[in-house]
Amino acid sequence: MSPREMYQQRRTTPAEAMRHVRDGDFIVVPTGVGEPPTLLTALSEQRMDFRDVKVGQILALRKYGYIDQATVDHVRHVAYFFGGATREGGQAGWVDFIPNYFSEIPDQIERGLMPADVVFSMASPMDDQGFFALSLGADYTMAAVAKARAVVLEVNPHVPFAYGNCRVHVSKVAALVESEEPVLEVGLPKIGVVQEAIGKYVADMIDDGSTLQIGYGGIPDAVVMQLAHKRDLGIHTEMIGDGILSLVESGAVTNRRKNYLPGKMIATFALGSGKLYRYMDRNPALEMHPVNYTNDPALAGMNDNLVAINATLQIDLLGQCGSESLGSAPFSGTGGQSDFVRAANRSKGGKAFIVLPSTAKGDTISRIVPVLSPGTHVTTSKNDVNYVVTEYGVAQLRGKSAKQRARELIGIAHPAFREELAAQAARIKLL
């Protein structure tokens, strides 16, 4: 049987598509704008039809139906990392959480930690040769692929095709449905003059032909919009979006001094414009692969100058970083900031930089604490953490003993606070 013949073979209807899911599944959806609306609607119109299904994904972004404190018997959501979807549910206990290490979670899928028992995904058009590109997000998706009874994908016009260990064969597909609406667009954070300040610090530590990985957030697209002077850039990370899009135009990015996989921008999701996704289609200079791949901090870490930049809520004085709770509040999840953080720790000339405002609610509360809120969940440890960059300045960690360090950081809290957390760290025997 030709491709063109599996494909329409397995062509139907989202409703009919649904018969692939059995009470107890655990369906996996990729990262961010690889999650598939009309499947995902679907499973949420027929979500009465089932008993306890589970969907299983990193940064939801839409609310779907299925999204529903009176349904989870039903189907429930469980979250690798919370987003504006679920987080609500997350705080009030009806989403669950599975903490990880993104660049593990492929691993803990194969070994059957995790369960993957469908797919559901967004994807490319089929080539000629019966191929789609899970380009949006590979992921742990590409993990999930190979362990799942059933591939069911949501095949997309709009979806770039892209080059790397992201595609799927149409044997391997249980059913297709066809849909034609515009990917899901996400803008570019809000930066304001905090934001600016703190880019600026780090930016002007960022060498020319550096390699960068850069999370999402105000403060990391503040640095790459001062980035566009340097030359010769490089990017191996976990998202590629507009920021690094902007720095392919300015002519910053080039990818030539890479010292693995040189001349290659690796990715592992996307999250961005429309204009991003077709910049993506078919392009040899980007690869999107799987997050055991770019996020490995072995593999990562073989590239020179790595540059890791990523956000945190709150620091202590030791530098443990609580980037994803607010308290014992859930707000995000690990993700790939400890994978990057211990990837630049380990590459020649690497830099790993925790960035973060020095004060929250209208500079009442310092992020610089003496020890973290009971119950913060502890993202990067004091042992891997680096430089530390507020707007007040950067704190270098490494190799510093405790009483240095809680001096560095004092240094770059908010100047109203910094009697009170030397007086603090005195207390706790710091200082």
Ligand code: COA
Contents of the next structure:
Amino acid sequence: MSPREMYQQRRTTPAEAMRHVRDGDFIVVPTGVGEPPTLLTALSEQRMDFRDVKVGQILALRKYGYIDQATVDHVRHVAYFFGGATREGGQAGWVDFIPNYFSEIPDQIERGLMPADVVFSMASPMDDQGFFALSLGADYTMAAVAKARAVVLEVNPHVPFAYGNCRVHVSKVAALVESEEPVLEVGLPKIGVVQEAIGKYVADMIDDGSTLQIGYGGIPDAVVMQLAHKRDLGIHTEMIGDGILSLVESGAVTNRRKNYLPGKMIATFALGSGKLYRYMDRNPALEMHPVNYTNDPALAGMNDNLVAINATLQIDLLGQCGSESLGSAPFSGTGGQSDFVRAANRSKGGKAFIVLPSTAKGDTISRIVPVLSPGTHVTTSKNDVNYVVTEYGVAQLRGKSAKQRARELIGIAHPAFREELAAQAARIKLL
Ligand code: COA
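Coords for the form predicted together with coenzyme A (COA), given the form predicted alone:
Zooming out: every chain and molecule, the one shown earlier first.
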């Protein structure tokens, strides 16, 4: 049978596609804009017909009908990372959570530690050889495709046909539906003066020829905006967004000096504008790969001068970063933070930056604390953390003693909290 005939055979309606889901199944959905709106809407509409179905995803972007406390016995969301659509449910306990390093999710799926019975994913149109590109989120979805009983695709002409290991052959697909609505666009976060000041400290420490990983949140984007004048930057990252595209357009990114995959940018998921998605289409300068490849600390660390920029919510005086919860209330997830901190530590000349405003809630709370709030989920450990940056400067921690770390971190805390931090550090015998 030709690829075109296979395509026609599998083409169906969203409601019919739901027949591939069975009670007790675990459905894997890609990161962010790789989530298929037509399929997830159909699942939401039919959710009362199912029992004990779970949907697992990093960063759900839209609050579909199935993300509903009243119907969790039918279909429940399981977050690998919380975002706006799932945070409230996570904090109330009816959205479940699987802690993970992003880089290790594919391996846990392959080993059967994380379930993957069905895949629902956005996909590009099929090429003449019968391949679709899962370019918006190759992440753990490629591992789930290999493992799943049923792969169900939402084929959309706005999904780029990107290069890299993000292709699925039509023979592997159980059903497909077609949709035409533009891929969801996600704008850059608002950047204030504090974020800009932190961005400047980091940008000043990035040398021409460095390879970058840009994390998630306002400050990583503030750094990017201050790199337009740099030369010969490379990209080896988890998320490709409009910030990176702006560096390509300014001529700052050439990928010429990368030691690993020179001449190419690599990423595992995309989050940005229609312009970004169009840029990704059949562009030999970019490859989209599974996350066990992009985020493997050993592979990423093969690039000299790898710079990783990631945000945290709170840090203690030893340097333990609580980047993903506020006390015991989950806020986001580990994502690729620890992967890239370790990658930058391995890289010759590499620099791992953890960035945070010194305070929260109108300067009433110091985000640098003697001990983390009870219940905080530690994201980057004291053994991995290196450069920490606030609007008051840069603390370098790796190789430093506990006392030196406490002094360095108090030095970049908001001045109004420094005295109290020093007194508390003395009380817990850190100073
Ligand atoms: N106490 C109380 N509230 C706090 C706080 C603290 N210590 N730290 C932050 N907050 C509040 C902020 O005031 C803000 O609230 P607001 O929206 O009402 O102003 C909110 O928490 C978010 O803080 P902010 O600093 O604006 O976070 P951000 O938008 O820059 O995002 C995360 C940071 C959550 C994305 C980041 O910490 C994270 O998830 N890191 C782990 C994952 C990661 O790094 N992945 C990288 C690879 S993609």
